[in-house]
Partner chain sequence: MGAAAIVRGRWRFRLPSGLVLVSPPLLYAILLLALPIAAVVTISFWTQNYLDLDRTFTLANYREAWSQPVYRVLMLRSLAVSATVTLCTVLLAFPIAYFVSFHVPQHRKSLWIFLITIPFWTSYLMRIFLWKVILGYNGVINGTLIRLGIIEEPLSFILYNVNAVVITLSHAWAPFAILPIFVALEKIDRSLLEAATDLGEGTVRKFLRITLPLALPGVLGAAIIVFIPTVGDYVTPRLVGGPNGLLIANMIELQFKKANNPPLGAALAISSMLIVAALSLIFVRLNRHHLRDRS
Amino acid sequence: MMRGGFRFLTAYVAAYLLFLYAPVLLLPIFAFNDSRVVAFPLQGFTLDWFRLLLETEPLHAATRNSLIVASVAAFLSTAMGLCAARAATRHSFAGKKGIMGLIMVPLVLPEIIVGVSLLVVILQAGFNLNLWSIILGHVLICTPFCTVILSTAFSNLDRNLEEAAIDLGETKLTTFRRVILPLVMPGIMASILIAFTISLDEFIIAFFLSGTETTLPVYIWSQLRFPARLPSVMALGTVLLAISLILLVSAEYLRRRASDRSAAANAGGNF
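Present the coordinates for that one chain in the form predicted alone.
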């Protein structure tokens, strides 16, 4: 009975993963296909669609915009997440659970609701839609992720390390800068990479708040109206997929490194 249940679970997981990732696997297949028609059978191998990406100036402008937005949003989100995580793991204050809950609300809100709400607020305040409006929206949705990652990094630290540094004459600020910050640095880097990846791939909020300065996902959406350009979109999707995988794997490596470093520091402190 148990063996039959295990086989069913294995088959279910395999079917689920196939359903989830099969469309993604089609991206590189058609990106190298020598045909403007995205359909089987394949016509041959070509790199022309990737060369076309190098010759498309609107794509370059959208890429620059996305890199600017993702970089600024990643650093701002990580800075805000750092403050929130430090406060949540080291201090007790009135309304702590409620405040942390409000920070996490963007995780459960539909992005279309967030995008429309920000659009209304920005326009009613008299501001123009530009890259900064997109950054504002991306910081809002990335900060909860950064807070969760950094809360884990801070929670794994032993408070005795801080107390020992203060007993040796360090101030709270220098203790944070010279002791705590180096220990959680892998977690900070993981937070930056995760926020960068989320911002780079985010479409809905960027669609509502971009104005005339489009980001890469918005540019890709605009190209889907032209069937002849679909192969180049597939090539671009393949590049973005590779970049996202590299960033996510790097973020996971840094997160685990932060946990291992914190555990080693705690073991040394306890010893």
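Output the structure of the form predicted in complex with its partner chain; the preceding block shows the form predicted alone.
Partners and other molecules omitted; one chain follows.
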């Protein structure tokens, strides 16, 4: 009974993984497929769709915009996350639960609400929609993720190390710079990479808050309407998939090193 149950579970897991990976596996297949129609049967191998990407000027502009937005948003939300995570793991203060709750709310709020409410405020205040309005929205939704990642990094940190540094005459600021920062650095890098990846792919908020300059997902959305453009959209998706994978594997590697590093420091502290 148990063996049979286990075999059933394994088969289910295999089927589920196929379900999870189905879209991702199809993407490169159609990107290299020599046909204007995104459908089976396959017609042969081609690199034309990738070549087409190199010649599409609006795509390059959208890519530039996306890189600017994602870099600034990743940097700002990691800075916000650092403050929030440090306060949450090392300090107690009045209204802590409510304050942390407010900072984490975008995690469960439908993105359309974030997009709509920022749109209303920006237009009412008389500002124009530009890349900054998208950045503002992205920092809001990335900060909770950064806070979670950095909280793990901070809570793995041995408190004795800080106290030792202060006993040895370092100020709070120099302790932070010379002891804490190096130890949580991999966590910070992971936070920047995750925020960058989220911002790079975010569509709903960017769609509401983009003016004349668009980001990559907004550009992709505009292309999905034209069947002739679909194969090159698949090629673009493949490139983006490769980039995301590289970023995420690095983030995961750094995150693990972060926990190893603070664990090693902890072990040292116990002697």
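Whichever C-alpha set is largest while still superposing within 1.5 Å between the two forms counts as the rigid core. Numbering follows the first chain given and starts at 1. The shown structure was predicted, so the numbers you read here are calculated from the model rather than taken from an experiment.
Enquirer: Superpose on the rigid core and then read off how far the CA of A11 has moved between these two forms, in Å.
Expert: That residue's C-alpha sits 2.7 Å away in the other form.
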